[in-house]
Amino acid sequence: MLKTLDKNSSTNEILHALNDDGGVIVANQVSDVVVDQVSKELRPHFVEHGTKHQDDFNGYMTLRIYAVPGVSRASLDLIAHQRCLEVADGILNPHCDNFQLGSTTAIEIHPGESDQELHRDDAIYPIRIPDVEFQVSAMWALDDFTEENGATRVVPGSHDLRSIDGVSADDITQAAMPKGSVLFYMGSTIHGGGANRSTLPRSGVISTYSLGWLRQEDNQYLSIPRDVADSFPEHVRRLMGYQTHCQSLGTYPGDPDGLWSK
């Protein structure tokens, strides 16, 4: 089982559970007002573009939208939420000068979808460094997540790098959580979307945060139009990667402050 903490829990408590189990739920972290606004902004994009990325891995009854801040400004209240930044700081900053946004994805699993293939998000990187996490993820529930409607399946403790092939059904738990909650999990934690056996879809937004010296999973500079990025607050632009790392990686001529300004 994964631990479920409440929004009044300290970040240290959350980090302790995350380090122990590879994942942790923080219940009711944001209000329905925040979540409903994100859902409202995402809806037309799910309708227009949601099926473009359907395949064997993503599923054929699941809608996806990438580069979420480019289509939902309200999503910044989740992606750049102080809790996410504190958790990412605690996991990643011991190994880098600053962390960055790796990817953002909105996912809506519809009735009839089957279990997604179990995987690790950090498998996109071809190496491992002992005791170093390359990324950490936050899955926000835009609806109640239940076992019936496809709550994320997680293998607690699997950040120990056990083989995925050796995982049995008894090793898997589902991250059931109410709307407005967030599931944090390590990039090395085995997980996957759940089968939706209900009569309604369930939606969530995933944001990943990676070490500042790694290549980002999504090319933030191309996936989100520059005029949109320029309209974001400075801390969000920095999170997207519009800054240098260790005063040498990602430099831009004429930018003495290390921020790729307008």
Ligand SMILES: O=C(O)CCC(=O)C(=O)O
Second form
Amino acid sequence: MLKTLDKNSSTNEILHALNDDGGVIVANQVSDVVVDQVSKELRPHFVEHGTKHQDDFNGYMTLRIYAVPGVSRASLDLIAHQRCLEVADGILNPHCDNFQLGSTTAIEIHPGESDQELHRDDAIYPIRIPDVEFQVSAMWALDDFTEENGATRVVPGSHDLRSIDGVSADDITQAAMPKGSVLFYMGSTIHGGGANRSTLPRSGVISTYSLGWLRQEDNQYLSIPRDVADSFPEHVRRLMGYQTHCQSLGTYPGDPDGLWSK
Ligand SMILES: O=C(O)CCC(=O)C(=O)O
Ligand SMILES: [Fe+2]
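Based on the form predicted alone presented above, generate the structure block for the form predicted together with this ligand.
The complete assembly is shown below, putting the previous chain first.
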């Protein structure tokens, strides 16, 4: 089981549970109004582009959209939510000057989809440093997540780097949570989408946050049009990577005032 805390919990409590179990749910972190706006903005993109990334890993009954802020401004209320920033700060900032957005993905699992392969999101990085998490993920529920409709499957405690091959069904729990809740899990925590045995789709948005000195999973500069990025508030642009790390990584000569190096 993962702990479920509520939106009045302190970020310290959340970090404590996340560090202990590798995952934690914060129930009802945002209102239905926020979630419904994001769902509304995503809908046409799910319909038009959602099948483009179907493969053995993503599934063939699952719709996906990448670079979510580029198509849904309201998604920033989730992706750049203060709670996410505080959690990412707590996990990552002991090991970097500033963390950054790694990737953003909207995932709608349709009825008939089977369990996604269990994996670690940080497997994109080929090395590990003992006691250093490279990234942390936030999965926002745009619908109620239930065991039946494919709530994310998580192996509590698996940020201990155990082998995925040794995981048995008994080790897996599902992040059942009401719409508007958020599941935080470590980059090293074993997890995967669940089979949808219900009659309705299950929709969610995952954003990952990574150490500021790593290559971002999504190329934010290419995947979010420049004029759209320019319209975002400064803290969001910084989060997307429009800033240097320690005034050395990611510098560019067009920043004579040093705005993005501060
Ligand atoms: O859809 C989910 O619940 C999880 C998806 C996931 O973990 C992934 O695609 O990396
Ligand atoms: Fe994943």
